[in-house]
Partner chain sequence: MSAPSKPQCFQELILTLQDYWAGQGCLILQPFDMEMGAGTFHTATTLRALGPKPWRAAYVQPCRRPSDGRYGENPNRLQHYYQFQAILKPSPSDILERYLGSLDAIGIDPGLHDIRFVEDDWESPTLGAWGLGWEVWCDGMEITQFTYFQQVGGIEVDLVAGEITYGLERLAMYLFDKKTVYDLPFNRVDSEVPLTYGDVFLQNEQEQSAYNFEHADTDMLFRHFADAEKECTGLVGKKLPLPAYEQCIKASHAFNLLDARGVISVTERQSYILRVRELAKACCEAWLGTRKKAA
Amino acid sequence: MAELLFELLSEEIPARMQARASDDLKRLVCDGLKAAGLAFAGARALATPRRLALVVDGLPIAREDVSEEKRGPRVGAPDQAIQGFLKGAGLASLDQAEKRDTGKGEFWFAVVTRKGGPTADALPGILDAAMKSLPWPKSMKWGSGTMQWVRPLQSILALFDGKVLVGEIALGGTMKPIVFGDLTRGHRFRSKGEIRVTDFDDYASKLKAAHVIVDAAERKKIILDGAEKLCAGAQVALQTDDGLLDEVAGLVEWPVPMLGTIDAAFMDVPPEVLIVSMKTHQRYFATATKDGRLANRFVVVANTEGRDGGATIVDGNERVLRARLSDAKFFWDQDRKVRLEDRLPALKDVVFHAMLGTQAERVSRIARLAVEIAGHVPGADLGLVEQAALLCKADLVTGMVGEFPELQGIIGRYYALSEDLPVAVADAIGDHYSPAGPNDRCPDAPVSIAVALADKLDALVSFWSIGEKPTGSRDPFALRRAALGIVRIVVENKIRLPLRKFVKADDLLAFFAERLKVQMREKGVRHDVVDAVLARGHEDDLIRLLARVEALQVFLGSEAGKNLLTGYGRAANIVRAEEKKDKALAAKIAGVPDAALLEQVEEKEVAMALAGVERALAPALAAEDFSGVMAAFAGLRGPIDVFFDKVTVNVADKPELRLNRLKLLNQIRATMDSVADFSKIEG
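Atomic structure of the above chain by itself (the form predicted alone):
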């Protein structure tokens, strides 16, 4: 067994693309190996800012001959089918095929043998195809070449069993192809010349000596351990950020954490402003004091140690941050000179959408909607809700948001507090974009809930009205996120919000239903149970809907529920089959069966049980006692089981009796379907 080592060395690959690209390279090469009949023990993909690498273990030195049997058309089939079979099997004539009796007739069979050969002969084509098939989000051409890749390629290392594979990658145009070799390069500044390697262990160790850590996981550990050690020495705590850690690990090949200091002059600026400046613009890690406040230290990760122990690097980064924070402090000081309310006229000059008007018009819609919604949010003060809604977009015309768009809403809250506006108003301004994702905090204060719901509902209803609906993976206005946000706010805060009052379009309500199903599925709720309840079509109160779903799922998990579902299925299937035969039957069997035609005790008991259920349904549904509804259904199990054991439905010589019994079965179906469409329950 042998090892394949493959490396693509290039100019800097964007950090956000590296993990996906290395996974794609591994997938494409492994798929190519499997298609070629090459088994292997394992594969591992690696990435640094300048390279993608792959090592595959346990490959055979040579491929064995493989025989594959192909079944062709029936003997005597048309000549066109025969010729297609021969061509696909690589046969010249039927003399090379076999005739076999399969028990269902005679068919032609071909035994196709694929010759093996040295594995090294198959690998270059597999690597070339994989490398050119990498699905980069963005790619480029360089020089006179025609091949597209994420960044200009510099060299390709391809070793199998310690030997260089014979192959090359054509770049097109007048550019020379890149020939496979056994050479790589180390750190751009800390290493000189090419490095010759023989296998993966040699590759990893020599690159480490040349100041390159090829494993991103190892780079992340070095960053995290080093940063935490520095922070402990400075008596601060590192604010961990997995996304930032992944990005920084993709920016450096030789990570060296260093500790810098934020000037005291900037510490009165809101911490979110400092964090955004450090994280988004400089890729620095923030730190916190023992009581959880933002500390005046930050961690920067360099790509080299520095000859003076990093002092020059730290000083340079502190100066860059100082300039960035000077802008932030300037905006912080200047913005507070104008009240949020006085900024509202400027929103008339900010277009929200060409077909939906300005931000001023949108704010007016949000305010009206928020006041309406507030009536369904316990504890929501209408005056505060309206005030918060009118001011929620005012920070869009501040200098701070112009410089740091990530702070919209957040900085508005600080400006509101600096004006001594009510805390509930300030918090609602800060919360109205939330939740921005599945891990984001959900607003839980009454005023915040009303404004956040209004903001999202307005976006959905407005874009729906102009036909801008999500399609496939396209969702430019983040409407799926808005709908999921509404679902989360309503469900987590148990808000009894009648969606149909605010959402008139049926397909928009269906869109909410799909988002609800996604969220419920993640919580272990069966999708078919949600479908069954949603199919009734009249439920727009998510809290009530989920209570029904929960009660139904519990019921279906019980023995009575499983058996009743079987009985429902038998009744519904019989009725459905008869309705197919007689198109007018549905009208004939609607309503309650004729009591005078109920001959057998078993059918009378089913009729009595159904009458009892229907009497219990109305008060239980009115009281939202869905467990009580299911308990009433449980009483149907016994009579229905006995009915199917003792009663013949399709009595051929008694048409009136047959019709009445079908009516009884239809009543079983209709009674149960009045709460949920049981036909949608799987199994």
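Given the structure is predicted, the values throughout are model-derived calculations rather than measurements. Just so we're on the same page, rigid core means the largest C-alpha set that superposes within 1.5 Å between forms. Positions refer to the first chain, counted from 1. First, how it differs from the form predicted in complex with the partner chain.
Here V601 does not count as shifted, since its C-alpha moves by less than 2 Å between the two forms after the core is aligned. Shown in the overlay between the two forms, fitted on the rigid core, is a CA shift at G103 of 2 Å or greater. Here S191 counts as shifted, since its C-alpha moves by at least 2 Å between the two forms after the core is aligned.
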Second form
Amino acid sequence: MAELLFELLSEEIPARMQARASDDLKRLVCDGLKAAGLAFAGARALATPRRLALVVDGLPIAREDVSEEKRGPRVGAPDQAIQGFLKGAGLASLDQAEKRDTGKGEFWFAVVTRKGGPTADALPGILDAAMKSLPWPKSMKWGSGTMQWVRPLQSILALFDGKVLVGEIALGGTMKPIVFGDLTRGHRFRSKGEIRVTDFDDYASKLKAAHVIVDAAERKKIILDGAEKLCAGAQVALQTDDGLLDEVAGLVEWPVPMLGTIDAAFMDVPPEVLIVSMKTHQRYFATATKDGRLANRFVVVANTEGRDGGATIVDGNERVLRARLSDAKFFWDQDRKVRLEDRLPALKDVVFHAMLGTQAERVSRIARLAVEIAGHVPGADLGLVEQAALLCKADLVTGMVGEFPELQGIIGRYYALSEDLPVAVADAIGDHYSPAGPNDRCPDAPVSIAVALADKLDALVSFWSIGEKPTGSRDPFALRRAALGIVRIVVENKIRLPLRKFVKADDLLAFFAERLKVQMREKGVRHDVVDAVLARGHEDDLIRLLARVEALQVFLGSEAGKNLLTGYGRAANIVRAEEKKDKALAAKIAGVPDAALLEQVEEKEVAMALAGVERALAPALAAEDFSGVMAAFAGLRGPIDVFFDKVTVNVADKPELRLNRLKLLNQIRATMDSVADFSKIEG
Amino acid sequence: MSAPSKPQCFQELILTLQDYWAGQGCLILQPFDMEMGAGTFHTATTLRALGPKPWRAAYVQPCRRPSDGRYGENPNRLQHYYQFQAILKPSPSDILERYLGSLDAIGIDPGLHDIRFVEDDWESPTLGAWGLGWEVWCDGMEITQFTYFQQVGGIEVDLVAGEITYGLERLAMYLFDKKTVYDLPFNRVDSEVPLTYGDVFLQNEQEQSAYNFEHADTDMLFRHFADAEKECTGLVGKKLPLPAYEQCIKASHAFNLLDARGVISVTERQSYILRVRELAKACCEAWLGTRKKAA
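Please give the corresponding structure for the form predicted in complex with the partner chain, as opposed to the form predicted alone shown earlier.
Let us now look at the entire complex, which starts with that chain.
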């Protein structure tokens, strides 16, 4: 058994692509090994900013010849089938195949022999093919070559069983190919010259000595442990961030966390601005004080210790942050000289969408809508709602949002507060884009709710009106997110919003129902129960809809519910079966059964119970007492059970009796279906 | 060549870079004598990046970004600043080592500093050009833009050029430890007439910002744009790509000024960018046509 070690050394690979690329390399090489009939014990992929590495253990030194039999088409099959078979088996003509009688006729057979031989002979081809099909999100050519890779490749290390594999990668054009070797390089600045390695252990340990931690997980641990320690020493708490950690670990081969300080002059700028500057622009970790506020320390992860212990590096990073924040502070100071209200005319120059007008027009639509919605939001002051809606997009024309677009809304809130506008207005400006995702906080203050709903409803209705509806793969205006946002705001705040009043298009209403279903499913609500309630349509009040779903789910979980469902199923099945035989039957059995034709006491009982349910249903539905509705249904269960025990529906010799009984069964179905489509419930 | 001492002031930074890249086989060219948004617009980059002929050049290019003006009040932002650009075509396999050599020459010691190559794909919508590369960070600050050109004027390159662009003011502020660009020593502080960057350019920033944001005559600029567009198209038809390209640069600058004046809406903006790109594409195609004839 032997080990394969493969390393592709290149110029710096984008951090976001490293993990995926090393996994892809592993998958492609492993697939190639399997296809070549080479078994192995395990494979491990590694990546740093400058290299993708792969180690495969437990490969055989050599393969034996393998012969495989392939059955082809029937003798005399169409030529197309024959040609396909020959191609698949790698045969030139039928002379190389043999006829064989299988007992079910004569078929063509091919015996394909795969030559064995040293594994080392098979590997270069597998590695070459894997490299060429490695899917980079973006690739490039370089020099005078034509080969495409993420960044220029520098060298390739390919060892099998301690020996260099014979192979090379052609770069195309007039460039010299890269020949497989046993050499790699260490850290760009902390190591000099080439390093010769013999196997993976040697590789990993020599690289460590050359200031390269080849395993991303190990680099992450070094970063986290080091950062935590620094923070503890400075009595601040590290604000961990998995995405940032992944990225930072992909920017360094030799991670060295260092602690920097934010200049006091910037600590009055909104913390969100500082965090974006640090995290997004500089890839620093923020820290917090004991009371949870942003602390004036940050963690930067360098790629080297620095000869002076990192003093120059920390000083440099602090200066860069100062420069960035001085621009932010400039905007913070300048922007506040102009009131949000006075910025509104500038929105006339900002196009929202070519077919949907400017932001100014959008704002007036949102304001109208928000006031209308506010009537359905308990405690929402109409004046404050209108004020907040009119100002909610004003920060789009501030310098700060120009520089930090991701802070739209948040910045408007700060400016509103600094103008001493009502807090409810400021909060609504800050909250109106929320929730931006499934984990984002949902607005819960009345004014915020009204404006946030209006913002999203306007987007949905407007884009719908110009035919920009999301498709399976395309949703450029994030309308799914908007609809889900509305669903969440309404449901989490129990807002009784008649959607039909705002949404005229049926398919848009259905779009909401779909989002609701997705959301309910995630919360563990039975999808068939949701379907059953939704199938009734006409329900545009999400809160009422959910109350129905909940009551139905509880009922179906009870003994009475389960039995009634069985009864419903039997009734519906009989009616359906009879309807199939007689197309005209449906019309004949609509309506209430004729009391005079009810012969047996069991059918009278059912009719009486149904009448009772009908009487109870209307007031219970009006009072939205859905548990009451279900309780009424529960009363049906006993009579229906007895009915099926004692009564024959399809009495052969009395057609009017049969028809009346079918009417009765149909009424059971109709009564229950008036609340939810029970046929959609999966038993 | 004897090792020059480390630069002490803004002009020595330029001299050192010129000296270094001359040593790497680059022609030392002079700035293009027109207003442009980036050194990439210089014909020594845009046009020379196309075609099968090797090319190596380095030059300083004054850049104008009207909307970056801050009336001289922001310590880091300028509407007029300098780029130093080196272009090596085809990119040699040791181009990164050569680049790091330039850092050493200007006094950035990787034993003391943290040098990083951070993904940054470059795209110029107006030039119809794109490439892959990095921002080079020194202690968290972007000191260089490094790009392998893949396409220029919508045309795929034959040989890939490596383009190295230094933002000189930012780099100088870092090297000479200045908090504001205006305090940079333009020449040595012990010169007979020591002058700072502010002595040379502060008033220019104040006046040009006022012009860019408040006074530029937008009707005139719209006319200039249209005129330049027309002239460019006409010259391309006459197979004169070099003068045509100058008109393309003019149109691009008129657009940048109009953009700074805030008179171009988001949708219009896109269409103006497309119009400039069409000009750039036509110039690049015409240039390749004339080069093929010459060859």
